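One chain is shown next in structure tokens, namely the form predicted on its own.
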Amino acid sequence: MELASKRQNEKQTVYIKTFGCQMNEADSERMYALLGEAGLEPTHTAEQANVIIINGCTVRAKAIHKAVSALGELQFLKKYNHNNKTPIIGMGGCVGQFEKQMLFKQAPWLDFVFGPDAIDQLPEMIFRVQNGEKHVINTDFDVLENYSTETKLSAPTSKAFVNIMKGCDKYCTYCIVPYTRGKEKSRTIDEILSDVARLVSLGIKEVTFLGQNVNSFGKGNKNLKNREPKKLHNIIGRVGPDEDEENFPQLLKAIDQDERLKNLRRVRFTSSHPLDFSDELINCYASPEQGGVSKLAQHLHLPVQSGSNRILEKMGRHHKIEAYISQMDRLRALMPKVGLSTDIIVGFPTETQTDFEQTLQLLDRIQYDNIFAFAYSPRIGTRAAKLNDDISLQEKNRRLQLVLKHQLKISEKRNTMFIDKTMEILVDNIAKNQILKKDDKNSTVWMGRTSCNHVVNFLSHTSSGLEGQFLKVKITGSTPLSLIGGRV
């Protein structure tokens, strides 16, 4: 569908503001690609755009406020017809899915609202607005049992997000995602392999598999090719898909075995749930000689949320800290170099000082390389929202700052362990901070990531063309948040 231009020969442009997780980033990339096929070119500012889309996140109240606030800031573009353009404005993502018609009441100038399952109908929705329809809305869930899609890229790149499943069946008491993303559905392994093979042919060297809980990938898909492993286990008990269904370790092993993917260098994945983190998935981190997956990045992000079993029970997480620690110990025994990160929520209803200190003790015990920590905020529609939010905002913020400072010391210590070591990085782009240049005006600071997901900043006299290259760097220094290196 070619979208209309108000003036002949005028280029139509689109600007997307993205909030939230990597799922939302992947969704925005898909939007850009779909609208590019419909004749809209990306622009870097809302003021220059014919179509403006806010891709909002509902994981925390602050994220919703950011998205709605960004929407409010766009009102003047409608009112004052900036640059002779009256843009079409839409709200998508989990905010669009969850808030629905309420958004039109908050912002009457909003033209359309849509949910994650309606992204592929985006050109049609814009077309309807261009033809005079008011307050277009599409927040229907995909009712098909099977989930099929194709990864779309809006521009040449070396890395890609690949959705392998959508939805979540866990229903943690604090989380709104099952209500905004629906039930779990997985693509088939064969479809994913063909999708990744196409991406590799376009120059992709690293893919990140995405899903709300990739560890439970494969439910409902019959294991028609008799792939191994057929049954998953962990310390908690039987997990994941049934024995006759596909599962996530099968997918990772199939990636390693597919001849079409020999030029693919790295596979990452997010996000995960400890309940479905199987022994068989841990085995994928072993060396290839021990039956591991050679392309699997040496990194795991496994959200734990709290170090207190009492709070975990109130969160509906259904796992114990002792089991989580056992999983991490087994993983590190197989791959000592693995980089670990997690999510932490502080200030959950009834969290005592003792509960909070147990979270700090967990950080000391696991020795994460990095954490993502947040103060609890109730989400309307979740079970936790019915609990008495008995911890003050001031106390939540105090605990948040304490947990961040505590982890910063751990990260700083762990990063010094890499000094004098040579590591391979995939170069992302030129670093935003050029402070390493100092007096060397002819050099440029570049940024890349190691397999274990550490950010490395390094100097080079090359000012272009390093994006997407794998380089060896020797680590010469560190900060609590990154490593400093030089090309070998």
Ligand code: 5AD
Second form
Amino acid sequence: MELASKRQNEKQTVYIKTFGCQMNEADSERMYALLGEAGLEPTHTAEQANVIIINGCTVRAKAIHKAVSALGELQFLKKYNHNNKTPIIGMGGCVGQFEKQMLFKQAPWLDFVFGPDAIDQLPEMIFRVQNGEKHVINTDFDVLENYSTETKLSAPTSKAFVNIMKGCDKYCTYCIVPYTRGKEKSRTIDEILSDVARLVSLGIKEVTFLGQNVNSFGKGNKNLKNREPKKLHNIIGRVGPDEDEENFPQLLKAIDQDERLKNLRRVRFTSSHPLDFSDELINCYASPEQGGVSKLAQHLHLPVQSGSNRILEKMGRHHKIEAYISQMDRLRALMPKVGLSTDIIVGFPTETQTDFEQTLQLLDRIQYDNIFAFAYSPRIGTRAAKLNDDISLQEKNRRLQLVLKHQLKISEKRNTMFIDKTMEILVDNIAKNQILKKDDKNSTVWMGRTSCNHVVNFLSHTSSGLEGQFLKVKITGSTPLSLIGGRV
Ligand code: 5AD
Ligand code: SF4
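Moving from the form predicted on its own to the form predicted in complex with the named molecule:
To see the whole picture, the full complex is given below, headed by that same chain.
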């Protein structure tokens, strides 16, 4: 569908402001690609765009405020007809899905609202607005049993996000996601393999499998090819899909075995739940000789949320901290170099100083490379929102600062261990923060990531063309958040 331009010969343009998780980032990439096919070019600022979309996040109150205040800031573009264009404005993501019609009441200048399941209908919604329809809305969940999609890229690149499942059936007591993203549905292994093969033929070298809970991948899809392993186990007990259904370790193994994917170098995945982190998945981290998956990146992001069993129970996480520690120990034994990261929530209702200290002790015990920590924020409609939110904002923030500081020291110490080591990185881009002192004016600071997901900044006399290359770098220095290297 080619979208109309109000003035002849004028290119239609789109700007998307993205908040929240990698899922939203991937959704925005899909929107750019779909709208690109419909003739809309991306712009760098909202002021230049004919169509402006906010892809909002609802996971914490702060995230919603950001999306809603971004919407407020756009009102003047509607009022003052900036650059002689009155843009069409839309709100998507979990904010669109959750707030629905309410958004039109709050911001009458908003033209359309949509949820994550309606992204493929975006060109049609914009077409309807262009043809005079007011307050267009599509927040329906897709009602199909199966989940089928094709990854879209808006520009040539070496890395891609690939959605493999959507929704979440875990219903952790604090979390809004099951209400905004619906129930779990997975793509089939064969469809994902063909999709990734097409991406590899376009030059993709690294994929990140995305889903709210990728390690419960496969539920509901019959294991028609009888791939191994058929039954998943772990020390916690209940694990993901049934015996006769597809599962995540099968997908990873199939990736390694598919001839079409020879040029794919790395596979990452996010996000996961300890309950579905099966022994079979841990074994994928073994060396290829021991049956491991050779393309699997040496990195795991496994959210734990709290170090206290009492709080984990109240969060509805259904596992004990001892089981999580044992999973991490087994993983580290198989792959000592593995980079680990997690999510932490502080200030959950009734969290005592002792509970909080157990979280700090967990950080000491696991020695993560990186953590993402958040102050608990009650979300209307969740079970935890019915509990008394008894930790003051001030105390939540105090704990948040403490946990971040605690981890910073661990990260700082861990990063120094890489000094003098030679590591392979996939170059991302020219570094945004030029933290390195340039040795002469002709050098450029680049950034890339190791398999363990460490950011490495390095100097090069090349100012273009390194994007997407695998390079060896020798680590010469470190900061708490990144490594500094030199090309070898
Ligand atoms: N309050 C604070 N943090 C939350 N998260 C999810 N819901 C909430 C909430 N209500 C955090 C969890 C999750 C991450 C994506 O966001 O740590 O893993
Ligand atoms: Fe939210 Fe829990 Fe599902 Fe993660 S696993 S998306 S925290 S409900």
